[in-house]
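In structure tokens, one chain follows: the form predicted on its own.
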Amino acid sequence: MSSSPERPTATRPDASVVIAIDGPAGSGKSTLSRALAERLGIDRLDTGAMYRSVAWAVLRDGVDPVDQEAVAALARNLDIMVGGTVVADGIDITEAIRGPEVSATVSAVAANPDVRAVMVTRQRSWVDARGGGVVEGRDIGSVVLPDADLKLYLTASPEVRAARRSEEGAEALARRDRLDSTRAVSPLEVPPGARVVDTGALEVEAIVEQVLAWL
């Protein structure tokens, strides 16, 4: 996978640090990862966007999302660039992957063990190529980067998360939580050694300061 880096102005030269951020939908992973990447002057990878890109391609090509072999083959051949924008096979899909159809499909795609194997390899290669970074997802601290310098698990009340994802609705969010937490491969869980952060209780600036103190 090729990737366009997000490299904002550095305020602290910790380019080799690896931060893994996990949590359910609407827990604030993207907001916190962007803020940390900016403060540390390092790259950020949204692994959820990678799985959403595969879900988008599944819908584009009319592939049955439960056809594991077909979806895995599509994932292996899909060119994904994740950075300030998300591009798949040369198409800017930054907005498209946040639509309701992709949101309804992505959990089934992400449950495919062969798709996960492809994405995990790409995610580790992304970190290796940069020597560090802020990586967000649902299995980063538990599977992708278990030896990360800092592992965070973000949480918030169902009401807070539903308000943040109003376009999906509370019922759809609960369904995604259930699918992500019960899938056979790399389920959503608190990684060993992770610090649990309730993002509904603190402003992002306060969380950033706390995370910097933990590094």
Second form
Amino acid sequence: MSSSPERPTATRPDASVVIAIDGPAGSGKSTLSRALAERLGIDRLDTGAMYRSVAWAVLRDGVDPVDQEAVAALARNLDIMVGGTVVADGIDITEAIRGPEVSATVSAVAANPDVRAVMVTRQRSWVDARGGGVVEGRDIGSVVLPDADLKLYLTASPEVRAARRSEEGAEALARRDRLDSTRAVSPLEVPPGARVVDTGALEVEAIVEQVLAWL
Ligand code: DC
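Take the protein just shown as the form predicted on its own and give its structure as the form predicted in complex with ligand DC.
Full assembly next; the chain just shown is listed first.
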């Protein structure tokens, strides 16, 4: 696809470009979104870290993860900063949110429609404040940013994804993907108009070049 004067070129940093990246756990979203953001000189938002922060707070406060109202209230009041580090209510939880307890709890929290409403509003504000960015998650191209300049859906075989998430374990990973793909609200799906990329077959740099050519 060639670039038009109104659209960013593949080599010129343009803060106004919006790239939505979705895919299951271990599909390579974080690696690719980091590489793209760096190459384009724009910011990146890991929306999974936002849901993980809510799950962390649920565990901290001893709230029942399926108590919809209590978890929604907690999400509304939780101060979350996601960047190079993840900070919630002033506490650095960058490492804690990658632990097995949070991973086992996050899908229940993310299935809560009230929690999603809060997170989607914050994610859109994040993009509005910058005029663009690379945003990764499960519902970015389908719900959060359906008008993104480019939508990507990443895949990789279950074996490749499990190897990338060896600390979580293949079974827990498969369970989380099943919950994320079958929930009633904003399930993981290939967004309309998304380009599907198998990240198991190519090096990151090759994928970056391909994606930049699509802009
Ligand atoms: O990207 P991740 O594996 O860190 O995401 C953690 C969980 O958060 C994932 O299992 C589902 C949920 N999630 C979501 O429901 N919607 C998003 N946009 C991002 C993540």
